[in-house]
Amino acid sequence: MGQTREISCEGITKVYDGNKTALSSIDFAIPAHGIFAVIGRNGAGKTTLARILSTLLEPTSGKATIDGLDVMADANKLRERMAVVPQEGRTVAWMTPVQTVSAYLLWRGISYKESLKRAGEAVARVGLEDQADRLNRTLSGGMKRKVLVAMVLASDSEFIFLDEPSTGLDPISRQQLWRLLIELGKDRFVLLTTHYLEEAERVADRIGILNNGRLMAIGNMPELRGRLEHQYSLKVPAGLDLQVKVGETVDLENGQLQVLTTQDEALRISKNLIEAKAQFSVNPITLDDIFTYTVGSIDAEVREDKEADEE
């Protein structure tokens, strides 16, 4: 059998401008195959790590590889190999949709007859069939970001770097997206970075968590549930006395209160509260719950450390 390829970053760190650390040490090793969907925060890194792998952007220090090629020393060999669609990606305006993914085919070295087939195929598989022939600048902000993806979807490329591609997607066009990128995921690596967790926890083989440009989590939903200690988790009005007696309880940005817990002790709160008529929902933890509780957690263990610095 052959050796498993691999996606891997050892110490990875970004400083920009000399003092804005966008990634600080990052440590991992995946599978070069499936959905590896990145997530946090604005600011977190997400687009730092996504450029760097891509080879788009030069780390300060550390090293990267796909496959067991460097990012930096062999760039040339892996752009042969990877499709990318960037955050800031935009479409020429005086080209229609067919013609900007068969001129990037052309490009990437495809025959023109092959060029326009693919195109087309493309093109209508990211729901744009009756926009084909109609000039980009006449599409939503939406459309535009179906044309890049189109793009990509044409390539033979093995691994697929998308950066937040379905912002500016309409619910149906994003769900659509969704089922693109599980089809893509069965034979090629594709990195998405997003700030949608509904659309990690449903599409990606993997998560990892960005905070601060650290690495706070990284694996599959039953991995990174077994982050939490307990697996139910209750959302209530703040400053309701629910006497918990299993579990721990975060307050949130939005003045409720949640309570993780045990199935049984989810049962027992939630028939006290229907007692009371209070609002509250009740649910098997979710991605939003780790990231809530991962990212909250870090939060207060950075400000915990700066304060003892400052002792």
Second form
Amino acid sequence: MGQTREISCEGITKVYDGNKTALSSIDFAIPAHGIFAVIGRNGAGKTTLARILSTLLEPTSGKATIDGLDVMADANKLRERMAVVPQEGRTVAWMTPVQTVSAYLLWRGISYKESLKRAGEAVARVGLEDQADRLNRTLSGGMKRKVLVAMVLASDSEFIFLDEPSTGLDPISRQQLWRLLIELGKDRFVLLTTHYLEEAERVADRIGILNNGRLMAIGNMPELRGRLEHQYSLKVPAGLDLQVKVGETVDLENGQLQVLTTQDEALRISKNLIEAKAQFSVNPITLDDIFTYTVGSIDAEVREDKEADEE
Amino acid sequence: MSRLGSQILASILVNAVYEMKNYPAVLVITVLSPLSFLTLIFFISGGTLLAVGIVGGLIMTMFSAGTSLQADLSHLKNDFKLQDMVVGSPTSASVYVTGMALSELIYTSPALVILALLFGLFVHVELVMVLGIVIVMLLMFLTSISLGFAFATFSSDIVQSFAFTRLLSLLFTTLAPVYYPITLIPMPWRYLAYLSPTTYAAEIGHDLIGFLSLSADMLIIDWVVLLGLTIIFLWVGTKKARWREK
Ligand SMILES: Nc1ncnc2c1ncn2[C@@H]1O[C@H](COP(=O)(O)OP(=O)(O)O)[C@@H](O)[C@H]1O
Ligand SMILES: [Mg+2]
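Got the form predicted alone; any chance of the form predicted in complex with the partner chain too?
Time for the whole complex; same chain goes first.
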């Protein structure tokens, strides 16, 4: 598999209806293999970016290519080699998992007989052999999502786009999905959007952070960690006098205070906190911390959502 | 099997074969709706409009293929996001819609067979006239399928889309003079009927079975309009349908 293949964006901008800017001049170039997770809050522009790259949506301006093929001019060539599961993509209620995968393969131009053979194999590979011939509408949410993954798994597509494949799944189903994603990412390029930071950290080879239509950071975990000066994170209830000597504090807006600091300083503060019998946590920085540092807390957004719902 | 064959088969399986297996009631409805109109017309007219009603049924069935296509495509696009999956695949818009159109034809086939039998039994015309009616039906099918596809690609709300489908069939097959001759509409109002593409198809059909006798001029106008509409709507369907979103 060629390691030189790239997926790149130059000045990709999307303005909906002439006034709603969803993406502002996105620029990046990354190898087109492994898993690329695009993370960001609701409305950050993840779906817009995924749809432009998967030839479903025209950008307002800018250029994007996958393995040298332009998403606008060479869309038909790209569509031979890509597979897409859109956000809120669902299995057709009146079909079975095997029929679903087989029909998808037929649309990809594979013969009927071959499509049934591959569908059976793919459905088994995602662990649904017992449900293979049951109607999709009788399956659980997690199973339905696996059927969609079986669809792209069964295709020969080199470039796979999955928009929030794990949203709404229970933790067990989500972990099963992660295993499938990792398998998919072994020999293909997978663009995955998610707002579960843990998911991106677990499965992704590369991560892009979107906020308000801007790409705030992109890279693998060590590269993203390198953006932060300090590599340890301490979380304590706000209002304690910590006397931080090295590092910086971030107000998490959820009654907690975060200290980003060095390992030694984290240990020193921890000792004081233990003596003071305070509750706290300390760990090497995670994607969560990087995200908070880059765009602000995701908790704050969840709270905003709740408030909006209550209105 | 060729690649094109596979792609068309996919649409037929998803939208007709697999669906029919699970919702046979839909099939019963497509058979019943032309027949129930026909029965109504038969009793009200004391049997005199039977032939007109049979031809009307054939035209309505072809036109409904397009409105059903619109409803089915919108459902698949908005509720399952299926269209996105197909756009991001080697299947082109025209191949997708050809398969879907054929699937609608499969759905309407039982109704067509019954109407064709009734036609054979109760309408006695020369073979050329039958050919004329088949051509009219084909043009009607192409028109409504193209329109249905174009509308479906723009739809984003399934409720609105179902209401729209019903509105279309109400205006163009129930209200328009498809099951009854246009001459039953009093004069100034008759012009309104010409707003519906089905009127031209039905007028030709009613003429072909000898129920109406249109002047040569009128007949030519009807054919030209029908052909023109078919070409315009085919163009709209192929050029204006929204495959990749703007
Ligand atoms: N079809 C659309 N028309 C108008 N605005 C849109 C449309 N789709 C998305 N948006 C807006 O663009 C922004 C980015 O949306 P989206 O790409 O869906 O974000 P995400 O997937 O990260 O939640 C949001 O503010 C959203 O409201
Ligand atoms: Mg989204």
